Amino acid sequence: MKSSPPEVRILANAAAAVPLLLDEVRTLLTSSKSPLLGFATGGTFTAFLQALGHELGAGRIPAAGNLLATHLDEYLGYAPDQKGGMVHELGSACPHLLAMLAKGTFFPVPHDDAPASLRAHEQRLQRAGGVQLQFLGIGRNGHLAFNEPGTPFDSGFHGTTLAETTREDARARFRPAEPPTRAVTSGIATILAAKRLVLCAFGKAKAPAVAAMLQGPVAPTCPASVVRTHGNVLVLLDREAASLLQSGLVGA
């Protein structure tokens, strides 16, 4: 496979990520007839996608009425309104996506893993132009949404079983409940095909996830090192995550 390195910027902290994830925003809009944005959550992107909300709300983010959205996961069982799944938490962070989920230019991930519902959600996807503008984090196991160690890079749209690590670091949003055990998720394939990545990693936690993205080998075991094989990607990431990095040395 041939690999493309991306381009790493490392930041003073998480904070100073949040201009920049905003300029990727306005540049999708200004650059692109089908401006559709697949966001990603988590608390990587949490300050991000406020800062969104309030720019979107202030209008000053140019043709921000073009903008058409879709996201990487969902739990399972997890309807758009309910707590704990990822709409949810995308609305609460930036409540100008519940506005476009009601008017029909936000396409919410299936919470179902029906054969005809993952097919019918790639399908949207193709025909608003797929997506341009891909945001990532990356799991502490090196997981790409929720495409786990070991996930074929040729998948499509498929239901998946949660590892236990991401599982332990979703438990809060779900305590006293028990995390889910089963989400639906975007496949490698599916996120290859964006036309832009852009994946964000913050804290000491990360760092292994991130060596073994940039340094290891790309391959099934750590999947987000498929990101090296995409040709136009931006990583971020503050001084904690790119701790374990050989300076200078960022696989090809």
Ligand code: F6R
Second form
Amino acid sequence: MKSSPPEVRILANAAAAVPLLLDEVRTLLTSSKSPLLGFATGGTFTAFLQALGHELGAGRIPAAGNLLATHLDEYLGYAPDQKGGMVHELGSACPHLLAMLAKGTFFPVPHDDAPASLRAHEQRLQRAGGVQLQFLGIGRNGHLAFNEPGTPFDSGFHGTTLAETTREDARARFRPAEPPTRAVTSGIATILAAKRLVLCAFGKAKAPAVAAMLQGPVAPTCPASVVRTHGNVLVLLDREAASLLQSGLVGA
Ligand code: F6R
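Taking the form predicted on its own as the starting point, write out the structure of the form predicted in complex with fructose -6-phosphate (F6R).
Zooming out: every chain and molecule, the one shown earlier first.
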């Protein structure tokens, strides 16, 4: 059976994605009994996370008390309160998530890659009904979460070595220290198990990866290309990220 290709929307700019992402959260909360949202980290989502923090603070997200949340990946050795880590980043942009962490409704990705920790995390997500809505960014090398090129599509949560471009892009965040070399990441199979995927890419540096994702082969050389096999995917791009797409060729 052929699944529907991703819906691709090209926006005037990155800021235009924020209300659409907030609407995705509102729809999740009104349509799911176990609304588990998977956040992505990185610059792509900072404006959205800050806006979500404001909306939650102002009580403008109905049923927000039911929200369950998790995220995609964590640097090895970075505990939730450690600067540079993903949970720290999420909590800085949207402090509500730290309150959820304290309450046990935010499930942090383990910062160690012991098989028992990874298994326990996967099981916890399953017990919560699985991720219903997963936000995703894309690396300029086509990575999805920290599934770097070459990662098999059947992977679950695992420890991984970061690609050089990934470390380079993280350099500013860790300066003057060197960026980490290892992380724990959600696997491609885990990501595909989410009910709905919403992937955002903004800026010129992402254009080659976006073209490979949507119009190149579906293969581990571009991990993000796997989203074309999912069937319930929204891709939000600004004009620069979409600039290398050939029109009319987005297919499953
Ligand atoms: C981080 C993650 C990565 C980023 C990607 C884009 O949790 O999953 O795949 O989404 O590296 O990062 P930014 O948004 O900083 O360009």
